[in-house]
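The form predicted on its own is given below as one chain in structure tokens.
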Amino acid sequence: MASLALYRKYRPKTFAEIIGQEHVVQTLKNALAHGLVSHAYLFCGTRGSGKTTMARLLAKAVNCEKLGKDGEPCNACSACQEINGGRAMDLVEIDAASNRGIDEIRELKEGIKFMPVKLKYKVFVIDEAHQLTKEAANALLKTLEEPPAHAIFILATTETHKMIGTIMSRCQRFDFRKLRAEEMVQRLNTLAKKEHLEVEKAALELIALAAQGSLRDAESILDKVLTFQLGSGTKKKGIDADQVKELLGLVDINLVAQLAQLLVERKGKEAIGFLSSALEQGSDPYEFAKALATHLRYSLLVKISPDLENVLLAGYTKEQKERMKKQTALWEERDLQKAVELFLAAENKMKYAYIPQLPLELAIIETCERK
């Protein structure tokens, strides 16, 4: 039998286990505690931010037979156990990416008419709702306008701008944010301990950074690391940052930041030597160029608009953010803009270069020699 992926094995069963979406959790718990549950919700946010998990939790809470005063499901009653076990016939999950047509929505409308088989409410979770066809969306709209008392709809989307306004206006909207690196590291550390796996903090930070704000991606990467560790035959040995970089082909953000520091200080000789050393140690030149261009872009945008820091640097640790801000302050805006242009061009040229790192080296030299 295939083993469950970590993100499924340890899917949160209470609102308290959800990380990074406190504003959504608190509002939903208040609604549950005071009997103010809406008939339709719209969960918006990037992939892996917890929309489907929150939808299942809400479905469980509205049907819980012993709901806590704080809005938390008991996880002990028959309704909670059925939903936890994936056996609840009254929880209907639809993937709009593959069931997006008018026929599927008509079937849904027919099914809505019938009372729940066992639970108090029939809950319909429609994932990637923006992919519904125009005809299907209009058919769903009629249902949302006059829903039966026993039905609750939860729509989830990664592309809110593609949702039609009339559907959005009939739903309570919640926006899910990308998770910060610190939050993901804490969660990954908890999962690693449950799996009896020792992973050093630097390795977890690399995983969090690679996930780019998606907790599901971070947990999937940790799953890959766990498989790698078990296959190595050294079960008691921990996982370090070098192993994670090797396994995932990652470029250490700390190396990129060190090279960027040499660039801003116009130390061309040292920068070329640093790059050579990094490549000799196994860094991929193309990935290094891509990571450096991204790092410089973030610096430029944060310099122009400091308010973007929380969005752009969501995957950075506190220490990495502080270093980035100090480094950004040393750049002149026009020099930083030119550096971004040079390294973007170098990244493109590397695809066809006979010596892959040559465009990167030339970009370093030109950046450091600019007056």
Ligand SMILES: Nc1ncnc2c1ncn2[C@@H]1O[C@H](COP(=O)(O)OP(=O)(O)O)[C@@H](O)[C@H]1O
Second form
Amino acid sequence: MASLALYRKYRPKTFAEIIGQEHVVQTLKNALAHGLVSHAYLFCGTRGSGKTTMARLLAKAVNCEKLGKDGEPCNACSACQEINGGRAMDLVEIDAASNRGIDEIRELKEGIKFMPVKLKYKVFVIDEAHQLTKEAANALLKTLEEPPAHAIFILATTETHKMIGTIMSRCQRFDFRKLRAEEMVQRLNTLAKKEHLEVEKAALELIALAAQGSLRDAESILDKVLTFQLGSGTKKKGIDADQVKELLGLVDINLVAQLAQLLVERKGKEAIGFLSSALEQGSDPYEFAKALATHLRYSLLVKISPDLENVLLAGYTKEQKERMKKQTALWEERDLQKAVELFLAAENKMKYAYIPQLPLELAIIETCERK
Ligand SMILES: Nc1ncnc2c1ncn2[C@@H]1O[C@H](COP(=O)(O)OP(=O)(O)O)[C@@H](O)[C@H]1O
Ligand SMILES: [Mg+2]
Ligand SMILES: [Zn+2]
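Follow the form predicted on its own with the form predicted together with the named molecule, if you could.
Every component of the complex follows; first up is the chain already shown.
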């Protein structure tokens, strides 16, 4: 039986279970193993990349009574169990997005003076730390300047550029990166297995792409798919790509890439035929146009600056990236730029068009017939 909130049910309990973020894991484990823990950390990076998970792991590891030589918490001692069960009084989690005021920080400052109730360290996790008011941030800064020996602060933020410099300079900073499609597919696969569900690889790839580097989002989408399937009353055991597409209103980027290939080869007639069969098979014309414009835009940006590949194509699988690179090489930059313009304009016109796919067809013809 599938349950809701996979991301809560399967939050990693060891460093070994963390996906990606190798540099963060390695540095923290080393510090723990050598007893060199600092008093203030800053975890920066995109949502759903493991910041809160890592903060709780770190809180557990510094307090673990039987810490492994490799820095892994034992998950068996009372400290580990309290933290795993969400019962630890000495792990204080503050969401700065909803507790922005100086009063909360004042309370926190009062709280810091007291020794931990039970554990070795009192750990304060301040999420979305960039949202603290100036006063609250200043109060925090004073504490960070002279942190008591029993306190550890872990600040997390999705918007590093909004953090106050003086606070940042007091913290050991770690940057969390977006997760790659392959990494997410692997994790989703593991979760599906634990829930005794068969999910087609192509379905997982679609979910990973839609999640855009956030593993939490990927897990939430998988949740939705499972709930949807349970509710549909079908006897079918597996989940396939079509079900995911239907649920998310997604366009198959493989179809989009194939159409773009026909464009770069200037096969206008084939491209029109391909489009109409894709739409007959149920792709939404507007979503399709948007996906095509995005595909061409990525192509253009990667052509101009190959460094952008890792950022833009983070959600693509290796094969999809390879295909994109080959296709990009075939374009003349000027033609590609013109194509992006044409398809963006088509996407806009479609909102008002009497025949929704007509602007798209005209853009195809114009792209393929350009001298
Ligand atoms: N790097 C990761 N490794 C393994 N699981 C992850 C990772 N990042 C996110 N997750 C999954 O997503 C959920 C939410 O992650 P979380 O740590 O709360 O992200 P953040 O705080 O960066 O927004 C976790 O419970 C876990 O299931
Ligand atoms: Mg978080
Ligand atoms: Zn322990």
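Superpose the two forms; the largest set of C-alphas matching within 1.5 Å is the rigid core. What you see is a predicted model, and the numbers here were worked out from it, not measured in a lab. Numbering follows the first chain given and starts at 1.
Comparing the forms between the two forms on their rigid core, the Cα displacement of Leu358 reaches 2 Å or more.
Once the rigid core is used as the reference frame, the Cα position of Lys13 differs between the two forms by less than 2 Å.
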